[in-house]
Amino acid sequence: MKTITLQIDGKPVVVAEGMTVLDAARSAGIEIPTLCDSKEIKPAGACRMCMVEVTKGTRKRLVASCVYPVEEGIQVVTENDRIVKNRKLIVELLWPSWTALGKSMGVTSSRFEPGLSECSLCGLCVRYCTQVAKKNVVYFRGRGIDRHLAFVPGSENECSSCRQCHNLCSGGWIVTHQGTVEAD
């Protein structure tokens, strides 16, 4: 197996080719916060909480570490002012769903009008239902600020009887709405 050497927070890290930056950081004992990450499900980069700064040559940019593949010689910074500012913005946008995380980051309120209080739109339930349970009964409907979870018509009872994704839903939407929300 081919190995890749990269720098994470100034530390050389050697990992297997094909890993993500998030997995490489974890293998080096470096924690990066996540909201939509689960070992059972393919990463999607949905929440952007795992954002890091990657320098490749002369180009420097913010990327979602859970989906960004390691590359030879890249330099990764897991925390700086720019990254922290973006993570705090994410928490504010999801307020009040993630108050505990917010408080740990120094965020105690949001300058934005609260939206859904139970669903952070992380997609864990949708991806679990599709990839692991193979039921395909919950999905995202709409776009932008109109995006919300919905059930495939007639599938609410199947969701109620399955319950496999319940432990993934940190906000509790899927638990409190299964079988009670009209399918779209």
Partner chain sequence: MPRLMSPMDLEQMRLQRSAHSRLDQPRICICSGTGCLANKSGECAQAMATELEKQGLSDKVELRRTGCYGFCERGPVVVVEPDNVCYLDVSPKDVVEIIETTVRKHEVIERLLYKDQDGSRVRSLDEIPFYRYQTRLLLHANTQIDPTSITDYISIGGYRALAKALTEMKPQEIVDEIKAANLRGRGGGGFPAGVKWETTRKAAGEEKYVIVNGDEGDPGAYMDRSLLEGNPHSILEGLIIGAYAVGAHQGFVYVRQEYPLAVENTMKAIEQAREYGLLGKNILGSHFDFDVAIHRGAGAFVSGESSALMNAIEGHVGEPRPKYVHTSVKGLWDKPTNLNNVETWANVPLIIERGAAWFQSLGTKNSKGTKVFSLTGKVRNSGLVEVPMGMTLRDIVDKIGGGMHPGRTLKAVQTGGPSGGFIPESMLDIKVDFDELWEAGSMMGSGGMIVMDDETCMVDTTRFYVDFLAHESCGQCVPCREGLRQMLKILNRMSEGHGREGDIELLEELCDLLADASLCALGSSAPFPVRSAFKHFRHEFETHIREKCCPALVCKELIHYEIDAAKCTGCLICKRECPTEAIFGAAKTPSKIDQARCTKCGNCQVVCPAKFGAVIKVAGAASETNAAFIGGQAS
Given for the second form:
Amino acid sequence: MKTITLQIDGKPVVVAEGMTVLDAARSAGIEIPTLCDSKEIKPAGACRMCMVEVTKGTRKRLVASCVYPVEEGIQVVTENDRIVKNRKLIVELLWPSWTALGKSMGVTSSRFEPGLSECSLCGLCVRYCTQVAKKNVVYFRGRGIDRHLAFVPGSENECSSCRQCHNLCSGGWIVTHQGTVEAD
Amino acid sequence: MAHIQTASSIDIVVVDDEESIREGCRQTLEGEGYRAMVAKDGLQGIRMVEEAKPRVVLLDLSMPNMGGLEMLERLPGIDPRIVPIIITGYGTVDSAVASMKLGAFDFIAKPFDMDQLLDVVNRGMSRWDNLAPVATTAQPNPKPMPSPRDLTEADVLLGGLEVLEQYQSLGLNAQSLASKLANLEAEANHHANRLGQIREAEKAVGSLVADLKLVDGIIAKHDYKKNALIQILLDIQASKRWLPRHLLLWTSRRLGVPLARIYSVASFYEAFSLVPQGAHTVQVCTGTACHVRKAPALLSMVSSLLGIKPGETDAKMQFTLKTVNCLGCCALAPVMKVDDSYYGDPSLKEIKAVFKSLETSEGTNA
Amino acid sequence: MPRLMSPMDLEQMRLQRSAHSRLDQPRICICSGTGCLANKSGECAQAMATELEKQGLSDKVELRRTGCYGFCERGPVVVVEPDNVCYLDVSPKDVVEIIETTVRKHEVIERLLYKDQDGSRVRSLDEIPFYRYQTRLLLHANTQIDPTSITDYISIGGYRALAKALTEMKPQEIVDEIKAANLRGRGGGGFPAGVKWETTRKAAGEEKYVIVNGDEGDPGAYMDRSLLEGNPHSILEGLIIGAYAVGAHQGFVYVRQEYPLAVENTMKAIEQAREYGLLGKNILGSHFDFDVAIHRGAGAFVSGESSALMNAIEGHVGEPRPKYVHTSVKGLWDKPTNLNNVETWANVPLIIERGAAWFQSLGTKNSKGTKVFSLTGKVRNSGLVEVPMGMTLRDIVDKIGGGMHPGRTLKAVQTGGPSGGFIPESMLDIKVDFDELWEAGSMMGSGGMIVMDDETCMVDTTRFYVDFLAHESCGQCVPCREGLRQMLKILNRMSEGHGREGDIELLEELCDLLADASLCALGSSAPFPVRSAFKHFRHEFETHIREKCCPALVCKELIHYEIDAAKCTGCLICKRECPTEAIFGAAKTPSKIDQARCTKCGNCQVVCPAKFGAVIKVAGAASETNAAFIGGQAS
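For comparison with the form predicted on its own, please write out the form predicted together with the partner chain.
Below is the whole assembly, all chains and molecules, this chain first.
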């Protein structure tokens, strides 16, 4: 298999072609915070927590490392002031869903009013249900600021025999809210 | 032959020359807790009735030694409260009508099943109860009900003389007729209700089948392609004006696309409605060009006229009010669209006239 | 079957039909675009047909229902040939007179002509200032043909560029020609179309696609609608040429279902092109096969993003893909896909027929050709205009648009839609050019150009854009969904008089996040209108926060209506016209407004006769004592 060499935080890293920058960093022991990532599920680039700065030639930009494929010769910076500022703001926007993570970053409160619910719509449950369990029970309903989780009607049996998504829900939102969410 | 029981203990006498019928009836009736006796012809039947004073008599029309019609004529002389029910092998209208004229409570046509029998007997029993509001058990020697021969004054007043003669010829009195009518009416209502329910159900099934056929047609038009999902939903929406759940379920089955995906798509786009819509759709454009030309004022005006907010449908299901991001008629801003007609910067008067014309046309349709 | 087997067949048909298009033939052209149809042009056309029949002129005078003329504000537009007389605001009751006077006697009906600002009447369309300053390369054909007739299109030289491309040019030569012309995408970003084509052409794989993006979601813009409705074949022709150039055999036209006429006319055009052998197998005997399907968009602004649009065509939710691979390499079903906007495709036949050098001669250094704008908002003449790149905004607004309404002053021109910005009056001399607009803090966008006057509140307008984007975002990524939610909340409270110190800075922080971290261009360009408003109109935001006041008297919570007792004569018109019955009073005594019932729709002010002008908008919410007092009296 073809390999790719890139630099992450100044360190040369050699990985297989087709990997993402996030995986490459992890393989080099560099941690990048994520909220919507899980090993067995395809990345969605939803939370943008994993953003890193990629320099390719003269072009420098912020990308979501979970979906950015490794490229020969690129330089990746996993943390700088701008990245940290953005990550903090993301936690603040999702407050109070990720307070522990926030505290580790020095965020202890939010300047914003609460959003639609405490579910941060990371979509792990939806992706697990569609891609892995293939049950197609939980889905995203609506668009924009009205987007929320919903279950297809009559899905109780499908769910009671599975419930694997519960382990993926770090906020535990789906565990407590399944059944109370509109089934339609 | 069965031992003749005491008068007070017999409920029903069955008179029929066919043994299988009368025995079958007896077993069924006894199975229901009734006390029944059987007779093989009219003569035997009359005697048995005289002795046993049953509440209901089931009698065959054509029998040797006194037929059913004759027996029917004689029954009121024995006890006017007896409820006669005809068993007819002819099942013809003529014999049924004739027997009804002679005071039969109802008839049952051979062949009949036991449920039918029980149904008619039960009704006969409750008829008897109605005719005899004072329970015989409470009054050991009840005053017999007036026979047609001694009609009361009230009966005369109630019926008029001509009618009276008819009553008499039919062997009836005003009271029994009134209660017979009430009974028939109740029965008719019962059947009308049932019929109504069945028709409703039939209609619902019919429209369901039509809906599913419609969806099938639409899916076929799009060659059963999964990627045509949005186009298919648009076509369903155009025909039904909303996306009922059963049609989404059907689309999911027919197209092999998970329902969850259909719901994601249907809830994502502006064009789809997941709740029923009013007969008319009123859209107020809130695109930028309209916004700067006072679309908010237009919207507030339309909203107060219809008494609903954007996204809502009025209680009469006449109008659904929606906002739309741009209708592309920016030069006419602010724009209102009602069904397929556009109105550029309409005045309150114009808007009122449009709504009114639609309300009226709705009224004439209804 | 009139199947055209070769370029020769096409040319023969053109010659046959061109007599039909001669201008010296008696003809009535009536605009049948959505704008004019809304103004009853359908009824007018019907009345004309009936009247021509009645007068026995049906065979002698052609009645042509054309595409959009662009001057929608003054529609229905009617042009009578051979006298070249243009009538505006025509109504069905004018029809008999037009036929009697202009068609029969070749005389002009003065009152239906355009009236210039000096009061003089203008006879022909080209002399009307609205048209005189335009360069209508794309829009001109709209007015020449019946869009539902392929032979009309062929008669004016349609599909000749396709014949040339298929027989005289190699695919690479076509790509080179488009590159040389420097045709930049008309959908918003201005990316060079030729470069995109080349990428798709060179991308690995046999299966490739081409797409027309007609998901014109930009509110306040309708260029694409007009082209799809008025001249769908020109877009198809461009698409077929592009397909041949990049090596695609299947194309899609994505049209918003909100444009029913555009859908209908495009569908008809596709069917006719198939019938004539311009789509399908062996097009014009060239051995090139290509077909097109139509996909109706179901109403989502974000579906205009290329990867979202492809998701939708695949039958998925139309949300952008979180990928960093261009759709020109991995697009529809992960195959190389070239997607261009409607207007971009419409330019292609012109470039192929007249050459890159000709196209290069129009416009500025890096922006070539013309651009169609929908000039709307608070301008005197609004409509669809096409100008060469490089014309100044001021010329567009003043010369073509006829300037502002009397008594009003221009505050800003908004371009680029929800991803664009505001150009304040002081900067109006900048040129219409991809780069100049970008440098001015806005962008070309798809062509929305909304004129705002002193009665426009920038806080309200910014709030409007953010509200739009918050609901039109797909909602996948946190910065866009949650960021816009909070931005909307902040702007809402500002316009309601509850803004706080620090709100502007908080909005700026959120703008940075959206620009940096959003998944797609909707999110990353969402800060544009906000930043642009801050840059040029920051004081308006500060006034809303500090003084709880809306200087333009727009923000509902910060104003109320009053009736000036000194001016009101008690005519009671406003009382009758109030939709919420909030006005009370007796005849001949000054009326009053029950502030509790008033929804501030402003209709009373509209209907109050100008000679009285008794209804006034007043800054500040209705005071509580006032509202209670009046409310108490009313009940």
